[in-house]
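Just one chain is shown here, as structure tokens, and it is the form predicted alone.
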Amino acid sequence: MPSSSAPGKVYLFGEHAVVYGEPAVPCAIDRRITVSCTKSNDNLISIQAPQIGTNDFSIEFSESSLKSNLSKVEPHLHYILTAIGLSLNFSETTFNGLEIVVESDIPLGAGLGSSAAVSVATVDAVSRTCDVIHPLEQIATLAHEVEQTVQGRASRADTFCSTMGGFVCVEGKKCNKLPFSQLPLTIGYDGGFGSTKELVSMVRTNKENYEFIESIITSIGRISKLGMVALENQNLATIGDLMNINHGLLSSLGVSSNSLDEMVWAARNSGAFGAKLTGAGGSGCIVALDPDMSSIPSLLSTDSCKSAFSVDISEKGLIRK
């Protein structure tokens, strides 16, 4: 039974701007989604994913059934079913069904890369069940296609980071791993979620209506470039400053919220070098550069924060078992 595990991620710099070809720097974290897959003979695709709210989901094992169900399911199942259909296109083996089990310790839609992780892990597990072993670069490309299908527009950053692990830089179609090092990161989570598709669409509409939005997006890209230099030099003060500026620019794009802002300021006031929202925004998580983890009690003391925890950078991306 092939089992594939892919990590979540946080953005140090560059979300939203990366959709328009600007550089972004996400890094994989030690929270993962694992997908296990076996062949069956019951003419069904069965999915068990209790941590993400799905028990005993099943549909007919056919291409038409996969396509017809996409518009009827919750977003997380949309990613899984799209990944299954895409992976089956490469199969030359004959079988009559699939049983899939999804295990997750990444909150959905919170900015920690759950959609990318489940896309990467599902593509790899289903492909290997079909006796197809894709190289990592192809897994990242196929998982990006899954996100494009579901979201309408998506960068390569999330799926490349989840596949490769560590720190990466993504700029347009260029995807590169950066030298690995640890950073002391703390996550604050407000218990909610944002719709990546809706938030990306909102930024796109504003960009079309207001010329100055282009300069904000360009500025976020410049922050990513400066951030890579600071990372290479392990200059925590500069990394933190750039995270703070990046959050301000994301707020100006309209993708922050009261809860995210409250957590950002709680982390900064407790001594974190920097803090910002991570991911699409709207709700979800913030990431703080926090060497002594002093921001955790401060975050938990706010009305907005439902949980706070430290994370390590995951040097490994996709893990196959």
Second form
Number of protein chains: 2
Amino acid sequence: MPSSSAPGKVYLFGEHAVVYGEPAVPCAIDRRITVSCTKSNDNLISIQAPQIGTNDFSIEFSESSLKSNLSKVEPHLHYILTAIGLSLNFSETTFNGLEIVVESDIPLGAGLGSSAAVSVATVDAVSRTCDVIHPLEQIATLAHEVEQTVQGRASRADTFCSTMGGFVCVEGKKCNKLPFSQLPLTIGYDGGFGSTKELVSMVRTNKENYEFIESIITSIGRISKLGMVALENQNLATIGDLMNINHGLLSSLGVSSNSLDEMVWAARNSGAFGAKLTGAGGSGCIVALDPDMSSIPSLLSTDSCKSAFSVDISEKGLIRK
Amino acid sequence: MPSSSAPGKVYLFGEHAVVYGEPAVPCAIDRRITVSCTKSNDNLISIQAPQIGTNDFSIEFSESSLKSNLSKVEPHLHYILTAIGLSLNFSETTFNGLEIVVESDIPLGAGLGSSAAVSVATVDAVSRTCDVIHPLEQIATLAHEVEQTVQGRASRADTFCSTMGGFVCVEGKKCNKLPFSQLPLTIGYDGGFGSTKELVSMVRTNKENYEFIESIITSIGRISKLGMVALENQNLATIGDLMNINHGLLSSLGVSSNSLDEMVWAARNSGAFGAKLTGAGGSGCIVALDPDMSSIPSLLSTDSCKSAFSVDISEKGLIRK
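Having displayed the form predicted alone, please output the structure of the form predicted together with a further copy of the same chain.
Next comes the full complex, this chain leading.
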């Protein structure tokens, strides 16, 4: 039974600006979504995904059934069904059922790349079940297509990072893996989630209303460029500074929240070099550059923080078993 | 006995950026510092200023004594002594003592313009005690000189606004009164204060380190321009949006704090059109655009907020009695 796992990610720099072609620097973390897939003969697509709230979901095994059910399911199932439909297009084998099990230790919609990870892992696991082995670049492209279908607009950053692992730079259509390995990161999670689609759309509306938002987005791109130099030099003070500035600019775009700001301050005030929200925002996670992990008790002492943990960078992206 | 009072202010838009020549829009509020001054014959300058922590302060009445004591006194007394020294330069009358009483209902160093108000009121009261009546423009200029002496660098905005009252636009050396009258504002105060000098200096260092800070400052200036259009149209939704964006950009400059952010969110989440820190930041006050004052209980329910109150715009600046 093919099993594919793909890591979550945090954005060190550049979320939202990346949607407009600015460079961004996400990195994969050692939290994963694993999708296992097997053929069946019951004319059904059955999905068990307890951590994303889906037990014993099943629909008829047909293209029309996949399409007609898309609008009725919760967001993460939307990614899974879209990824299944897309992957089956490449299949030349004949079979009439799929059993899929999804396991996740990534909080959903919280800025840690759960949608990219589930898209990457599902595309790969379903493809391999159909005896199709896509090269990694193709997996990233197909998973990006899944995100675009579900979200309307998505950057290539998340799915590329989840497929390739480690640090990546994404700028427009160019995606490159960066030669850095570790960075001491702590995550704070407020227990909530933001809608990437709605937040991306809100920034677009702001950008249409106020022409100077363009230069804020350009400044975020500039932070990503300087951030890559600081990463190369392992200059933690500058990386932290740039994360703090990036967080302020994200706030000015309207995508922070009371709980995200409270966690960012808890991390900074306990000695982190810098802290920012990660991902689309609205609610979810912050990431702090925090070598001695002193921010964990500080984060947990706030009203906002529901869990806090350190993460390692995952050098590996997609893992096939 | 001449008595001069000058109002505090809030910044609707543009603090910090104004230091670099960008436009800013402060407005005077109905909280004042009153300075009363009378001649005496005891060869002393005596100052009573209970709300700024100065009871029965006195030094020898001489230029050298004024200068040598400057570095030893707490910040607001520094403004007062500097204003006295500057005002005495214009005096042609002979006398050998001054008794000064300062009364204030503006929190100190909290972003409500206490230093500008005390500078304006002291320059005017001492000058009039010396039988010198400066035109308002000259009072604003002299009070600005006081702020520059004490802070190292200061914009003309605060002292011009405190002298003239109402809404003003300050851009470089150009200061204009704006034809707007009221706006429903609420203030939240965390009980702390920030050092304008240190915060202005920190932004300058950031600007020297990261060239893109320049474009953040330009964006704040752009917000001030759009803010004036929105004020003219009494478009509260847009004014609030721009305040929110302005706060995010101030955060990216590093001048917000945990308590300021918490108060800003309390105001926004209780229905304010927008909220931002006002003044140099670090600690102190936020200002919210809040027609129904619903943010007051919400502010007071936070750990950060020590007092919250609505303010009227003060159409009058310097008042002479």
